[in-house]
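Only one chain comes next, encoded as structure tokens, the form predicted alone.
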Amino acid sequence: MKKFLDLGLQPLANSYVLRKNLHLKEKKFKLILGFNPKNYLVSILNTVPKEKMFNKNYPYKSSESKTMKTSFMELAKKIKKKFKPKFIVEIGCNDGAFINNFDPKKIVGVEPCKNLARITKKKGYKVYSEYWNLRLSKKIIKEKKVDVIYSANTLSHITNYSEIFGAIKKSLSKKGILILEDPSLLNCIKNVAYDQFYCEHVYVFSTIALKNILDKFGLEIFDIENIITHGGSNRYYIKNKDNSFFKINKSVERELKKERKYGLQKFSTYVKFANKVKKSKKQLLKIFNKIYDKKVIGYGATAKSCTVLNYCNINNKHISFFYDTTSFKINKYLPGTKIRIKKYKKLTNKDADYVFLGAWNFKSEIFDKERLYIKNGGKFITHIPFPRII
């Protein structure tokens, strides 16, 4: 692996701090990014044990995002119409935002975070509160193989991708497909979205790298959709190579061409990206220093914002507090920076002079919600694709 960016010492991005624990020293790890010149995979080099990240206190709930709920609902309709699956497995079902669109008899979930698995089970769905691996896949397919395996923003969290894809290959029925959804590395590099990298995102896939990995398991991409979620993601439709039911769509070669043209197969591209990240840090700090006497709050206490704030040394001296809608985060503090998280309420111009957009990937949804604040002269600070005041 060739190192190209050091994002410094970082806390565990989703380990929000309780008030009573503010005096305790947080565990941190070196967040260093590397490029594999053999298969072109980009990953973080110092991984954190999965048990420390995905446990009974996991704070992110996908059903609390209007954008994600809509995306899942539309995809569910498409899956029913186009693929007509009899049996579906969702890896990383969270609190049931996707699974909720299907008949409980036709779908099962995999969710190692017990607090989230409990929520989905209460809705009447069967959920395995375990980590996806070969052993669990054998347990699930005892009775029948799977027609659709779906995973959104989850497989990139699992260090051992050999076991992931090996288990998926063995689980698929004759017509079976994998639908994989993850942030697009091309968008990440173009937008200087270095906050896509944190402890949970072991990999950010390019189509080039994913194709190389899948080849080894006799799997191939047959269609790709570019979608808006998480600041620009790719939805990959994947099948066994001997599955002749689906032809390879032109979208696959189109995406590969885009990535090759941008240079995602070259180490020099990532060196340039690292330089842009360093420049972005300086520009963001310059904005905060310029408005030091103004009231600034944050909007969306995300794992992404955790990377930015800790890398740029922005803390509770710069940002008074964050608003967030996620119930598990309220009245806790952001890791590392110790900025308090308050329950969301509609923005007014009395709240703040400036609002740092932590959840920049939900910008459209946020701006729509906060039209009055913007109309009355309210301003947002963003770091994507470069630091500026909107």
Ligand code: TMP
Given for the second form:
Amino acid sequence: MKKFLDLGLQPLANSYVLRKNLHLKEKKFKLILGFNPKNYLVSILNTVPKEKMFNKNYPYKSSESKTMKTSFMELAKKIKKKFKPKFIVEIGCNDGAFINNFDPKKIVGVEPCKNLARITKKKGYKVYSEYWNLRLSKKIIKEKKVDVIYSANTLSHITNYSEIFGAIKKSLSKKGILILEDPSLLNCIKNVAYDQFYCEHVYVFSTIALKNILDKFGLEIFDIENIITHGGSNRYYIKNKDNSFFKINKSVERELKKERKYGLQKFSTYVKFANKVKKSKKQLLKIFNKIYDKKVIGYGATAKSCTVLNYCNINNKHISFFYDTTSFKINKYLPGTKIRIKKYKKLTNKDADYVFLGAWNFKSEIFDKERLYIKNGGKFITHIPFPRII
Ligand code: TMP
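What would the structure be for the form predicted in complex with the named molecule, rather than the form predicted alone?
Every chain and every other molecule in the complex is listed next, the one we just looked at coming first.
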């Protein structure tokens, strides 16, 4: 592994702090990014045990995002029409935002976070509240193999990808496919979105790296869609190499070409990216220092914000509080920086002169919602693709 960026000591990004625990010292880990010159995979170097991150206190709920719900609904329609699956498995079903679109007889979920699994079960779906692995896959396919395995923003969280893809390969029916959706490394690098990296995001996949990994398991990508979720993601359609029901679409070579042209197979690209990140930190701090006497709040207390704020040493002296809609985060404090999170209410110009856009990936949804604040001269601060006031 070749290191290219050190994002410093970071707390666990989704470990929001309770008021009564504010005085306790948080566990921190080194967030260092590296590039594997053999398969071109980009990953974080020090991984955190999964039980520390994905447990009954997991705060993120997909159903609370309009963008995610719409994206899942549209994909579900497409899957039914195009692939007509009899049996679907979703790995990382969260609170059921995707599963919700299917007949409970045709789909099961896998969700190790017990709080989320419970919500999905309540909606009438079968959920295995366990981590996806070979043992669990054998249990699931006892009666029949799977026609569609879907996993959004989950596989890139799992350290041991050999077991993951091995289990997927063995679970697919003859016509079976895997649909995998994760933030795109190309977008991440182009947008200087270094906050896509935090303890949970072990990998940010490029198509080039994913292709190399899948190859080892006799799997191949046969179609790719560029989608808007999580700041620009790729949806990969993957099949067994000996599955001849689907032809390889031109979109695959097109995406590979784009990535090669940008240089995602070269270490030097990541060194350049690291330099841009260091510059971004300086510029963001400069903005915050310039407006230190203004009312500044944050919007969307994302796990991504945790990386940015801790890396740039921005804390509760710079940002008074964050607004967030996620029930689980409200009245807690952001890890590391200890900025309070308040229940979201529509922005008014009395609230703030400047609003730091933690959830930059929902910029259009948010700007649309806060039209009045913007119309009356309210300003946002963003660091994507470079720090600026808008
Ligand atoms: P994510 O970037 O990891 O998906 O998290 C988005 C966070 O932003 C989540 O905690 C909800 C919050 N959020 C708001 O508070 N208001 C909004 O309008 C949107 C779209 C998200």
